[in-house]
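Here you get one chain, nothing else, as structure tokens; it is the form predicted alone.
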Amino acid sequence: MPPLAIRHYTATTALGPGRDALLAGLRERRGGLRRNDFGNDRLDCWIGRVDGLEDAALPLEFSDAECRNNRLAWLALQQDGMFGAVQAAKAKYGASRIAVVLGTSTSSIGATEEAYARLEPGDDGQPAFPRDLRQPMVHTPHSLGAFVQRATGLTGPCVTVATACSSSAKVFAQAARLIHAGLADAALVGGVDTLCGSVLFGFNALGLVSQAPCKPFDATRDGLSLGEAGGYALLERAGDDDALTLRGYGESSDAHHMSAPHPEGLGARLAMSQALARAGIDAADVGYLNLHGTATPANDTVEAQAVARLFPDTLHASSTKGWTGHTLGAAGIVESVIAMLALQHGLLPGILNSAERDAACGAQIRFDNAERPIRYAMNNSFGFGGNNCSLVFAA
């Protein structure tokens, strides 16, 4: 496919604000989890928390889209001039052809869980939501991608994908397919979700949730390590001077199971064949992928018997999940900037917490960082219901 340029980018973590922190604390060995510290009712786990959103109020321009999910895209956009540039391709291109396509699970979906618990009575005298909450826009599937067009002033397409945990990668396919069938000549990609009750309540219920930090590929992980996060990337059509671009994209869905992968793998290797292919390159070409790698016992086999089956052991495969959380919506866009920055600085990360090799697992899976120029970075973003996203990046 034609290369889209990827000239700004950025994601907020539990390691800190913009990129800056996210690539020291991979560089350092040093993760943001820490014990559940969450809302009222705690679970036993660990957490990927991003710090500060509690007093991190939106501007008063924008005080009727108040929850803790529009407050991180609120911070994440002021993150690495991303911001800036954007309003830099809005005076460029004209507002209404810039696309604005971000990917979440539950959106802010903990607001209105607040609005439930704290039902009042209404003008009629039945229960409703407090005043403060009554803010219908907050209560929708779309308020992500709502809130960011309105706060960036872009008015071209607007659409907020949920595919839970391949959301935020799936955004650059869709974004592509708008630049290149001429509907959009820029596109705001990226993905938010935050930390909530249904998500902390909803995985445990599936048996999915660790009482550890995350141990990804480990021959002893039971589970994942819930997080949250912000990121974006600002695609524009290639010149010949762009250093970093989005070289291809590739998507499935196995439809095996609504929250198991294919045993085989096949979604996962659909995806990635596909990628590689409208990419233009080989499977010994990828310096490094970064993977999906949940914690979970099934997830990381199957990935990883994927991976063994179609690329070469010499490959640099690693899941960054344990410096993160899984931050499942906005899981696709943190790991492509981490796909980014490992093509712009020559760091491959390895897995953090992980010390035990699993036999089930191939010659691909790295615990240890490693430092070299790379051309190639591939991202594996997999979701329920096995719809599968795979990334190739270029520089």
Given for the second form:
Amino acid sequence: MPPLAIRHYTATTALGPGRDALLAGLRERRGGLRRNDFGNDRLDCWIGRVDGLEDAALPLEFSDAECRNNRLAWLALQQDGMFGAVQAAKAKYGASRIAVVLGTSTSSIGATEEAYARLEPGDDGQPAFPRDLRQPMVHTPHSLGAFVQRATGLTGPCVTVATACSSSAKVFAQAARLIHAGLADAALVGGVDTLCGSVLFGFNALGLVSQAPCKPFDATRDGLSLGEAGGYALLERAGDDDALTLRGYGESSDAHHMSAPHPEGLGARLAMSQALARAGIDAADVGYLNLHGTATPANDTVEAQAVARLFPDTLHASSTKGWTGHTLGAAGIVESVIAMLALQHGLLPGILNSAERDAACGAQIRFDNAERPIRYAMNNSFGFGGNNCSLVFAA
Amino acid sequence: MSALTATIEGIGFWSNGLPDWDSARAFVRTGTLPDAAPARPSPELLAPNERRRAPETVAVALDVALAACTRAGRAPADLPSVFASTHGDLGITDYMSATLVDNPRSVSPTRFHNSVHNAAAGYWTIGAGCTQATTAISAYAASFAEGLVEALVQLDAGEDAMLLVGYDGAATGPLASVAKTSGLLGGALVLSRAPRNDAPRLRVEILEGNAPVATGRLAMHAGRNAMAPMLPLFDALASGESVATLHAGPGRMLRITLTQGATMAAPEAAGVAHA
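Mind sharing the form predicted together with the partner chain? What's above is the form predicted alone.
Below is the whole assembly, all chains and molecules, this chain first.
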């Protein structure tokens, strides 16, 4: 595929707003997870929570879109000059020539949960949403895309992708196709997901939540830590001197199970192979691979084995979920940002909290950070329904 | 603006009272509903016990998807797919939200994994044994139009054929006061790059402005479902009209021009390839 330039990108995670906070946390091996202090009924687990959202009200003109997810969408948009870069792109290309393609898993469902907790009698006497939460757009998956479109004033194609945890990786592929087909000159991609009861108690019901900070690929790993995050990248057609580019994407389906990975990692292998093929590079060219690596026993084994079959032992591959938690629909953008930071700063993160190697995992899995320049980085994001996406970035 | 084209190889349709595309076409032409339409779709792709347990939204999406593939003569395992839904499954959102208030630790794991927006896409790829890419998107009232654009740009990017599915169900519980959707509705198209003599072709232009109010029979019949904005296209396909306009977001619309295959000159033959 023709490369796409990434001249602006950002992420806001439990490590703080903006990519400097993320880079510093990775470099210093200082994570952002804390004991669960979210909501009224607190499961015994650790979470990656973004500080200050409770006090970060949306500007008054967007008060009808108020909810935790849109607050994080707005906060993340203000970091690393992203909002200004979007306005500059709008002046350059025109508002209708820029697509908004965002990924999420739960969007604003936290606001729906809040409405159910505060039901009051409606006009017909039946339980109804409290007046401040009677906003139809806040209670639908497109809440995120619609809000960001409104907040940026962009008027091109606008889509919210919701393929669970692969959502904000797949937005890169979808945006690349829109630009390639000539339907847009640029695309604001990214994703936002926030902590909410559905996710905490849903993953708990599946038995996938650890009581301790998650330990990806550790022999004693026992589940994930949930997190929240938001991030964006601005994609444009590449010129000759672009330092950072999207080079390939691969998408596949496991065709196996709604919430368990294919035991041989079939879909993961297909997505990674397709991304390499589209980028026109060999597996040995990849300098860093950010793994999906949720720290659940099954996921990590399957992914490590798929990686071992495809890549040489020299690959530095890691999961960064020990720093941020599993940010679900935002994992794709957060970990793409980490892959881009690896390319721009030569910092290859290891794995936080993990110490005991699992024999089922190959030599590619690295616990320690490394520093060296690389040319290509890959990011894996895999979701429920066996929905897989791999991305290749280059510097 | 750019124009995108595709051949419509197969069509699937289900709404309350009109359980397949043939009955929908007959209804558009004659205004008659079939006798004794089933109350719920029964997607053959799923094993019998899964068929009974599947959420209605999943059932309707899989039913129309399989019908479109069958009419196209395409194996479901071969097609990349785009699933568009405005709300996903509001019944499950209602269940999750109510349970989180009453007893959060009793959330059903199955209901939770069925709550993801890509549940239908997931069950489809699992049931079809399909390892091709699938996606699940939402764009409020523009969900089907954006799904159509995504399917067309995937053809533009080199795919031979695509499956596009639009579906929505009913709102239940307190959510019904903010999410205005009732009944069950699904529509699917198998779209391909190569022209075929026996199949209609569509050409899409993206324009500024608001799509006109839909007045077709299907639009009137199932207009209260959140996926109703797709119905002008299905009305046009059923009636043999050559233009349909779809809402494609605030101030945006898709103008779709339909042309018949060379061997299907009669307008009433629209969409009956492999019927």
